[in-house]
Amino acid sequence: MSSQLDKIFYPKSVAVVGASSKPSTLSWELVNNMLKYGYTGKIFPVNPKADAVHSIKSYPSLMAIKDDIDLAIIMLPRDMVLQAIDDCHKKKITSVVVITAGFKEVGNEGAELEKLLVEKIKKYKIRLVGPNCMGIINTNQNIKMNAAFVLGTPIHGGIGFVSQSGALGAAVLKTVEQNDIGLAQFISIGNKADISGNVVLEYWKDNPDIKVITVYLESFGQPKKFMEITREITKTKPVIVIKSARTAAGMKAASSHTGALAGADTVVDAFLEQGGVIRVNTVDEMFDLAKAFDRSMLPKGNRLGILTNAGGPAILAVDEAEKSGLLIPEISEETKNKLREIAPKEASFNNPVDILPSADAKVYGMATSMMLEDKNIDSLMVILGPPLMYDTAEIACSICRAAKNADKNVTLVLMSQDDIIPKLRKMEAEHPPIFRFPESAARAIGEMWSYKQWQAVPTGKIKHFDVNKAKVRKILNCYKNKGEIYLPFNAVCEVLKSYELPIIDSGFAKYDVNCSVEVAKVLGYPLVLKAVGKDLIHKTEIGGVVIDIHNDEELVRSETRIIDNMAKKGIDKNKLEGFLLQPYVRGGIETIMGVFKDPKAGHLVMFGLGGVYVEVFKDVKFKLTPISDIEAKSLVRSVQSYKLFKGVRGNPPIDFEYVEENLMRLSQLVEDFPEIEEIDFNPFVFSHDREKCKILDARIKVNL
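Could we see that chain alone as a structure, in the form predicted alone?
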């Protein structure tokens, strides 16, 4: 596979099948771009009606070309594409890009044609990009291939960009020069009939030309695979993703709390976070980060120094830096004294250092060097507001030269000076990342610091507990061929006990007062009484729960109250199958723990603040299973309620190790039994005393 992808990204010869001799057509533009950009290999236009394309000899067919061809780019009408694939096979071409549109993106007829296309390439062992894509770019100086059909001159850099959207890719390529974005490689994957984003990521993982990977995707074909790939990649190079359709509907309707909270975007956030991926909201944000990673080293710490010639932008930088997890430390007295020797006495020598609008190129360059030598800072942001009397490009060059050999993270903010960037690039090809505004620079440095911390996080271990798997299999076999159902509570209890998940002791009483009293004698007061019925899902909402019952008389009244509450809600009494009695647990903190099965991503385990308001506060987080010990620890600490769990107002912290153990046991349960669709433990009460940690209510939904 690697050699075939090499021929896609590093071809020594390219045949453009369907190359047109008519200016302004897509295929004419693609060949034009290859020539203008200086492609170092051979170009073979294929057009039976033209003698030449762009003054290059044209060939009537692929078979008429005597040379070997590494890559074929097909730009024919849709109905001619399958024949072109046959011709590629005859010519022994195993790497193909299909630019042509009109396949599954246009409806059933196109989808059928794409199905035939996939069958052919699999039969011929051809790797295919597309269809419905806009091409490939590689700025490597030994290749210099711009095989895309849009305007724009890619700047060489270390950014790999994979886009599912051709239109977005076109927009990016038109602005790279203006925004100083250095691309290494670009690929538009279109319909992903063969080569997907996952395939490209794996190829780029060890590619030395790629320093940072950027991705725009509208859908994930294999989310779990994506997470596994990125978790490995991000330990050595950053991955930045825009995933569109944040508010997309279409998630399977779920009756459990866990299912209701597992929205489409929540699932995406979970596996991106587990993969160490940086998720952004806009294209500007993505490339602000990408160029920072590309043109500057990772910060060694979170201490930021700011050098400026204007106070206002520096204040904005400080505010954003603090939001981004950065510190603004005091610089050393030694550095301050050095700065006093070169700057006006009116300057501010505290961090941020303001050397005033009168600072020229020499002062800016010296001040940059001095601050980079300060041991109190890990990163330096240099802000240059438009000077009135000096040449901006000259000052910017002086800053770049001072920063060139520094072993610290450096960013340059050129405010309202977009016209300076092309000049600076010509004068100083090697320069720090350039931003228009200080807030963007501060956010980028903050993300780089967060990424640095992610790299230091150990992988963790998947623990396997000694459980009674055979007993759970026997229980589930009792409900075989029942389809999608909730297990009865007694079965739920047996499943949980088999995995040593601490479900509270319970007793079931049929709709009979005497029966409830007999169960109460066994459990002892105080008790909790709950309505039971396969259609009675959220019991609290229908008034189906009464707590802190102290005697038989209160128990009888409580049963009557629940029946009355159901009647007020318009619920048929016949839906009540009986009552569940449990010991009343005082103290502790109510959490929620659960599992939801996403159709594509698989099982996700959830943890957060539980109780009756769980869907109001929504203080929960998800992770794909199986989860490691490190991921269990991270999951518990990622919710806002973590401060509450640590103990407040003299209360001791909950037993965190036990919380993490139960998360891993739950993860193991659904990995062992993939037919489980949803699990809810709400509330799951945790305290400092492990013996008092109990699951007070549990539901398990299976599809058998």
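Form predicted alone done, so how does the form predicted together with a further copy of the same chain look?
Here we give the lone chain, stripped of any partners or molecules.
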């Protein structure tokens, strides 16, 4: 397969089927772009009506070409596409790009045609890009292929960009060229009839031309697969995804807490984060970051040095750097002394170092070298405010030369003078990433540092606990063919106990004084009393819960109180089937733990702050199952309330190891039983004492 993708990105010969000799048509533009960009291979226009296209001999059909063809780009009218695929097969072409639109995206008729197209290529073992796409670009100097129909001269670099949207792809091609961003490869995947984002990502994983991967997707075909691929790729190459991508999943009306918290965006966030993907909000952010990864090395630490000729921009840089997790350390006395020899005495020799507007190209270059040698910093941001008397390009060039071959992360902020970039590129083609303002540079460095840390995280192991799987199987079998249902509470308890998930002991008592007192004898005081009834869902709201009951007398009184409360709310006494009695757990922190099954992404486990704060702060995080020990650890640490869990005001930390164990057992449970749709432990009380860590309430929804 990889060789078929090689032929898509690195073809030695390309047939453009449907190449027009009429200027300004799409196919004419595409061939024009290939010629202008200097494609190193051979182009074979196929057009029965033309003798030549762009001065190149044209062929009446694919079969008429004697040479081997690596790649066919089909730009024929829609109804001729299937025939062309047959021709490709006859000509032994197995790599095809279909630019032609009018398929799935226009409705039923088109979708029907696309289905036939897919059947055909599967049969012929052809790999297909598109249909409804805008082409392929490879800037590799041995290929130089601009086989897209957007006019432009992409700058060579290390960025791979895959776009699901043609229009966005076109806009991005314009943007990167305007902003001196170096592209390695571009692919517009259109309707993804065969080659999807996942396929391209896997191909780019080991491609030496690709240093950074950027992705615009509107939908994820296989989110879990995407997570697994990116989790591997991101250990060596950064992957940046623009936020638009969604699964329709979370849109589903959710009935559990966990489900309600698993919004579409939350699920996407979860699996992107789990894959180590950097998610951005805008195209500009995506390429600000991509160019930084492409043009500079990862920082070895989070200490940032700043060199500037003006105070204002440095303040903006410091502000944003601190927000992005960077430190602005003191530079060494040695560096300060060296700087003092070249800069005026009014200069500021503390980080940010301000060498004042009088600094010329020579001083800027020397100061850059001195800062880069400082052992106290890991990254250097050089800011160049519009110099009053000097040529910006000259100073910038001097900075770039000083930064060349530096063993540190370097960024250059030109303060709105990016008009000099074309000039600078001629003077010094290999320059650090250039930013218009310091804020975006600071954010990029911060992201690079986060990414560096992610790379250092070990992969982790999936633990397997010794559980009673057979028993759960047996329980679930009792509800076969019942469809989507909640398990009764006693079944829930049995399931959880089989996986050693610490559901609190409980006893059921009919509404009958002796009955509850008998149950209390077994459980022991203090107790909690809860109303039970099929229609009594929100127990607290109807006054159906009494806590901290100390003796038989209080117990009986509590039963009466619940009946009264229900009466006040106008709830019929007959709805009450009885009472649930549970030991009353004092202290600890109420967390929420759960599972949600996304129709596309599969199961996600959730953890966060529980109790009434669930709805207010939504301080929960998700991860796709199965989760490794490392992922369980990181899940617990990623919620804001981690600070609380660690213990505030003299409290000891909760038993984190036990939290992680429970998350992994939960993960194992849903991996073993995919028919489980939702699980809610709310609250799951944790404290430092493992004996006191208990699930106080649990719900399980299955689809059997």
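Keep in mind that this is a model prediction, so the values were computed, not measured. In this text, the rigid core denotes the largest set of C-alpha atoms whose superposition between the two forms falls within 1.5 Å. Positions refer to the first chain, counted from 1.
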For the rigid-body movement between the two forms, give the member of Gly311, Ile547, Ile504, Gly524 that sits on the hinge. Ile504
Should the larger rigid part be superposed on its C-alpha atoms, how many degrees would the smaller part be seen to turn between the two forms? 12
Core-aligned, what's the Cα displacement of Phe579 between the two forms in Å? 2.6
